[in-house]
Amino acid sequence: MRIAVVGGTGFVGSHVVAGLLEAGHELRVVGRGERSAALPPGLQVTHGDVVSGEGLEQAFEAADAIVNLAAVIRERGNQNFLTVNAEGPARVAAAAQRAGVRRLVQISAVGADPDPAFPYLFSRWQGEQGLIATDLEWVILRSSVVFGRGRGFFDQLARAISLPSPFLVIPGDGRALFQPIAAQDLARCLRLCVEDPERARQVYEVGGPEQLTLEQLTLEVARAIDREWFGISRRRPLHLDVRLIRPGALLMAKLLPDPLVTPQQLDLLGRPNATRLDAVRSCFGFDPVPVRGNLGYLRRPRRWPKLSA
């Protein structure tokens, strides 16, 4: 098949362009070309912005279907919740109609809904509803929280943890749920959802075989990366209340460009982010990897974040 996919760049597009290529698909990664990426050879980025629409109905030309990744969990200039995540999957899909591509695969998240109190799942809701609305041959994929090599969730708790303090630092009581799913698996089901026509117009949610709270995450991820404070090899959790945690969030969000937490990731922590446990094994046959045991690609040299400019 001949696949766009948007977004393929990112951490999570990284990982899905692999999977999509070993299948023996035929790629073309759109995207707004203001980054470089590390492409497999061959591979170029066409233009194609979801928030304009520019670009998007050229690069989806000759097209068998499209997978849309794009989205934002923190904002920064035009690049935030309504202009990517809410209003993106409904430019993606006109832009689709207009190419005359019939199959689009969407990447959400476990918890989108339409509470507007928590704006990062409400714009994910929101960027459903804009694919549920038309006739297109939809697969909506929710996801929860991904492992894997690359700039995500874990790498960016790494980062925290690697902060030097006698303390491993957790916001709230630490029972905020997660299930973990390995990018690799969160790639195969996305695989899956654009080969089979059954699939369409219809929502999965899918997490790994572990439900585990931030607390638990947190020291698995500690373990991972063995990182000493002093001597200090076996840190003790300390629980902050996130009202604490919240002016800092505010000032790292102002000043850096990859912020270790954002005010919007503290909210989500009010919210579970896991579906069944037997999620993956029932909708697409297999069995997913277990986040405990699989961390090891954390162990490597970390930098301090820069301020911006």
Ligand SMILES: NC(=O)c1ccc[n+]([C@@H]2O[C@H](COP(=O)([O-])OP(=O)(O)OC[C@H]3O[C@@H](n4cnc5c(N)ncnc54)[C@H](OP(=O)(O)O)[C@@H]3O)[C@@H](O)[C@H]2O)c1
Second form
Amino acid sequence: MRIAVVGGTGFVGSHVVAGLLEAGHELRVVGRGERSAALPPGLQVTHGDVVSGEGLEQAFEAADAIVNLAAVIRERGNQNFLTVNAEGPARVAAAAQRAGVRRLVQISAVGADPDPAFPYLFSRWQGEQGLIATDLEWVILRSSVVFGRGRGFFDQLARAISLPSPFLVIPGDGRALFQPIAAQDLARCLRLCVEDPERARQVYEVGGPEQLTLEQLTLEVARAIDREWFGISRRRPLHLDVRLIRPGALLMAKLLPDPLVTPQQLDLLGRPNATRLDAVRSCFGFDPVPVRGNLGYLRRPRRWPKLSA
Ligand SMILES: NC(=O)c1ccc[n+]([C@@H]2O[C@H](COP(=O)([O-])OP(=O)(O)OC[C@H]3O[C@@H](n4cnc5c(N)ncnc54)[C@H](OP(=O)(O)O)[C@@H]3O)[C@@H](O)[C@H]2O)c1
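Coords for the form predicted in complex with the named molecule, given the form predicted alone:
Entire complex below, previous chain first.
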């Protein structure tokens, strides 16, 4: 199939692109064009912006299906929850209709919620509604947190743990449950959604085969990167009230181009991010890999956060 992948240059996108190419599909990667280096040889970014809508229709011409991965978890200027997450999917859908493409697979997030109390989750729900309202053959794939090579949640956690501290700082009680799914497994679910017309107008939730609390995940990452801090290799968790961490997160969000955590992300760390344990097997017919024992890819030299120029 000819598939246009919006957001194919991102963390999840790189795995999706690899999986679709391996399955023999012909791809057009669509984005704002700022991350071309991340693509496999021979692929280039075709300009298309889900905020302005520019370039989308042309980018979708002659495609059999569209995958939309574009979303932001950190707001910056006009790249925010409203413009990208809430309104972006409807803009992609409108451009798909103009280009005559019927099939559209949208990645969303477990926890997408009509309650505006959590702006990120609310924006994902709004984005879904923008698609559901159309007569396209849409599929929505809500994912729990994703692990795998690239700059995702686990990479961020590993960077936070690498900061010089005698403790593993855990925001709040650390009891919220997460169900990490491997990026390749998510990419496989997504490919099955694209390929199978029978999946049209379905909302799926996916996660890996284990549910771990934020504290367990933090310990798992600490074990994986196996980094000593002045001879202390098994650091103890220290639970800090989110209200104490928030000012630091606010400051980082203002000063750093790539902050370790933003205030909105802090709030999300206290929310459960899990679905049925057998979600992938029952909906997609295969067993996803567990996160435990599969975080070795995080071992690599220390990278400190940089100050904004
Ligand atoms: N990572 C996770 O743990 C996780 C968990 C659940 C769901 N998801 C979902 O998976 C999807 C991908 O996430 P990710 O972690 O891979 O994020 P990411 O690395 O930040 O990638 C986001 C992608 O979206 C593109 N993009 C951003 N703004 C755009 C715009 N205005 N127009 C067109 N493209 C735009 C980016 O390309 P340019 O910057 O070049 O435009 C990039 O390719 C998202 O929908 C996310 O919510 C991820």
